[in-house]
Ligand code: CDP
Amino acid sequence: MSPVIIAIDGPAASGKSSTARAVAAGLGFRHLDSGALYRGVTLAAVRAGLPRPFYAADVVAEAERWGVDLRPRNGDFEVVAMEPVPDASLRAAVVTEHVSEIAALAEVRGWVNEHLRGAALVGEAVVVDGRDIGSVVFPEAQLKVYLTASPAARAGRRLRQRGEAVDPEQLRVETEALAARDRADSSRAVAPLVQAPDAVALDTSDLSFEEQVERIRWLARDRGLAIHD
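Output structure of the single chain, in the form predicted together with cytidine-5'-diphosphate:
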């Protein structure tokens, strides 16, 4: 049977991952974080010391050699490899710095997409978050949501998430860093960040976390997608 899929796409720090996790938990779905797999592949390339510019074939070979994969875990999937892959390593600054360059490589995207589709079959009912989930990876998704928020709202959230001060200068630096990653993700030739024509757009700048989760759960229920609620 084909899996039931809810796709949540949007720019960096729009709250996709935490929202997707909460929506999945509420509906009895499994959460699948595609960005975490891009980060796993990037970590494989970085720890192998691959030189820049990165070549897709070398990056994929390193991901294979290190055994990067997705494994079902309670309520979600974890990124695994031959050694433990702590979340802190996936979110390390060096990974964040290189992930958009690696995610722009067509062969890497093909490799990641195959793993995501395989995981969705195992998961049966999944909430997948990323940049191209509704547009490229799962165009057949039963519900597609495009989350946005103003750059300043997103930068403020990211700083608070990291426990850092939200003074005007920090906010300016973080807003610029996010805008640079948005530009890289939106302007790349392969699978750029776009809103799928059939996606529901949700601007979360003025919504609380609970409100945005509830809106998506409502959309899912409205389409008869909830397993339990």
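Alternate state requested, the form predicted on its own (shown: the form predicted together with cytidine-5'-diphosphate):
A single chain, with no partners or molecules, comes next.
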């Protein structure tokens, strides 16, 4: 029997991870965070002192040497590399600086995708978030959601998340940065950001966090996927 999978994709700052985590908790699923695994791979490459530009084969070799993987923990999966990796290490500035470059490497994406698929086979229902989960990693997912919002709405959320003032100038700069990121993500050669043909588009520009989580939970219930609710 195939595992039950809800795939949530969307552009930068669309709230994929926080939404996926809340949806998973409400439905009794596990949350599978693809971005955390990319950060684990990047951490291994940085700790090994690999020179830039990064070569995919070297990055994958270090990830293997460090034993980077995902392991079930409570309602989520934790990144391990010979031992559990603290979230603070995954979110370190040096990892954030290099993770996009490493995640753009085709061989690295292939390696990560296989580990994500392996994690989903533990036999428990999962909510997975990323940028090509429904289109590439889990095309067989029983529910695919493309989560988005206007660049301005996402910019405001990102500024508030960072604890910065949402004044007109800051909002303009952040909005332009996100729009540029959208264009780059949608046009890149490897794993471009796309909405899967059978994904449900959910524009959250005018929704609260609780409302967008409930919309996805409703979709899961409607398709008979909910374990408990």
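We call the rigid core the largest set of C-alpha positions that still match within 1.5 Å between the two forms. As the structure is a computational prediction, the values presented were derived from the model and not from experiment. Numbering follows the first chain given and starts at 1.
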Classify Arg162 as shifted (yes) or not shifted (no) between these two forms, where shifted means its C-alpha moves by 2 Å or more with the rigid core superposed.
yes
Once everything's superposed on the core, is Ala57 shifted 2 Å or more at the Cα between these two forms?
no
After a rigid core superposition, would you say the CA of Asp69 moves by 2 angstroms or more between these two forms, or not?
no
By how many angstrom is the Cα of Asp185 displaced between these two forms when the rigid core is overlaid?
3.1
